[in-house]
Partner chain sequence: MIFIVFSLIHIILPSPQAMAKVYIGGSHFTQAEVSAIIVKYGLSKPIYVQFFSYLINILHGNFGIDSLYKVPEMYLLDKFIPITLEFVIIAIIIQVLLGLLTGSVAASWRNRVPDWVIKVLYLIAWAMPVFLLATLLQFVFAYYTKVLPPFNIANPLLVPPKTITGFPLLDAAIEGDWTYFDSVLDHIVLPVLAIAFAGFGITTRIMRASTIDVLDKDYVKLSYMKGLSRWKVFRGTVFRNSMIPIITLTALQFGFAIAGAVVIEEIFIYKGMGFFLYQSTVSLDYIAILSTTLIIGISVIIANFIADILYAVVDPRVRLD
Amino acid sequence: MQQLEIRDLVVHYKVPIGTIKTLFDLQLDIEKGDSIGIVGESGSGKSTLGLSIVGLLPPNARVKGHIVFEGKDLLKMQPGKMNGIRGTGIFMIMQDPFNSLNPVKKIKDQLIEALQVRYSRNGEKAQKGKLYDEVLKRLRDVKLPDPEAIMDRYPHQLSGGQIQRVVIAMGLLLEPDILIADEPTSALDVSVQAQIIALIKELQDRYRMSLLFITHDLSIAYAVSEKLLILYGGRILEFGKTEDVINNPAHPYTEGLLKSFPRGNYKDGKLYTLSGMPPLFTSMPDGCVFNPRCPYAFDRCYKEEPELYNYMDKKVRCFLKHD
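Please provide the structure of this chain alone, in the form predicted in complex with its partner chain.
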């Protein structure tokens, strides 16, 4: 069953110097229980993708295409109706933990507020005490030490890892169908990163949510996801089962990413690096977006843009994988 269907999604940003195309012709299906890793460099449009699904793009963004959730096109929806989808339907965890909770409200109040949203949507009423107990239970679920004390704290009194756990607990309280995590660990210490990722994975299995995990770190995406989507310059370059993509990379970009990953003995020599820089949205190359950095680029790559071709159960945007 298709839970979320993204068709021909194009996102522009209107800026004083013109328009910037951030996402181009994006297609993605999310099935119930899926976990999809979205990997891309900074500026590849990965956060834009997450924000466009929840309808929280900045006001200067222009969106075209279709995002269909439970039979309804989110992009054609009234802004007021969209509020009814967010929270219990789709929930997104933000990148920067230090900015993601309201600094003037206690953790308790922010979480109870979220829980009340779910209750009121289900038409249930709950006592203050019952709400408090449920919030406390979820804080234990996300393995926060001493949850009673944390309930009475303000966000600035918590560490980044603790805040991310609180936000995850908020997600659990809302019981969303789809959880989008936008680099939830990039601002955290490596040891905390591993814990948070394990937690997200565990909870996803337990509550059967679909997960969209946005990251720039291929190894994290590998650990979390069953399907992997490689985003570059606002386009999908490769999409398939995580195992397939990692073991048999089809696109030169994926290949490069994997080669530049340190493995084995670090003293063996220099690490492989992809030459060049990711393209700027203001000056996209003609033809294939990856051509300036591609070691295999040939004439056709500079003239026309490849489509997303089917190649061995995967989808690849490269002429080499298409006859």
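Alright, leaving the form predicted in complex with its partner chain aside, put up the form predicted on its own.
Chain only, nothing else included.
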């Protein structure tokens, strides 16, 4: 059952030098219980996609298209009504978790406030003791040691990994239908990254949430997602089941990303790298957005932009896979 439908999504920003487009006619269906990894280099439009869904784009953003959640088009909703969905319907873990918390309020006060929002939206009331106990339970769910002590601290007194777990606990308290995690492990060391990834996957399965996991790391996306979306230059280049995309990449960009992944078995000691640089949104190439870096590009690639074709069990934006 489709939980979220994105149709013809276009996002551009008004800046002093003109207009910068960051997402181009994006189409995506999210089914209940889906776990989708969204992978791309910096500047590919990953965070813009997440912020578009929760309605937190900056004031200079202009959005067209449709984002339909449970039959309601979020892009047509008034800000006040959108507040009723953001958090309890769709919750987003930001790339920097410190920005999600108030630095002058204790952790317990912020988490209890989030829980009160959920009770209020559901038309329910709860005693203060019950609120405290539920917050404590969620902190235990995210495997924070000594949660009673954590609740009595301020954000600056916690480590990056602890802050990230607190923000995840906040999301669980709001009981969202869809959880969007924007690079939730980027500022953490490798061991803590593995713990957070395992935790998010465990909690998604336990609470039956849909998950959009935004990352630049294919290995992390592989570990956490059942479907994989490759984003480049604001366009979907490949989308399908994670196993299919990883084991049989159909787009030259996906192929290049996989070949550049360190494996420790290079005879000459050299790591494969994609030539060139990601496109600037101020100067997109004609034709296929990937043609300046593609080793298989031919004449048509420089003149026409390919559609998102059905190829086997995937969708691929490449003329090589057409017909």
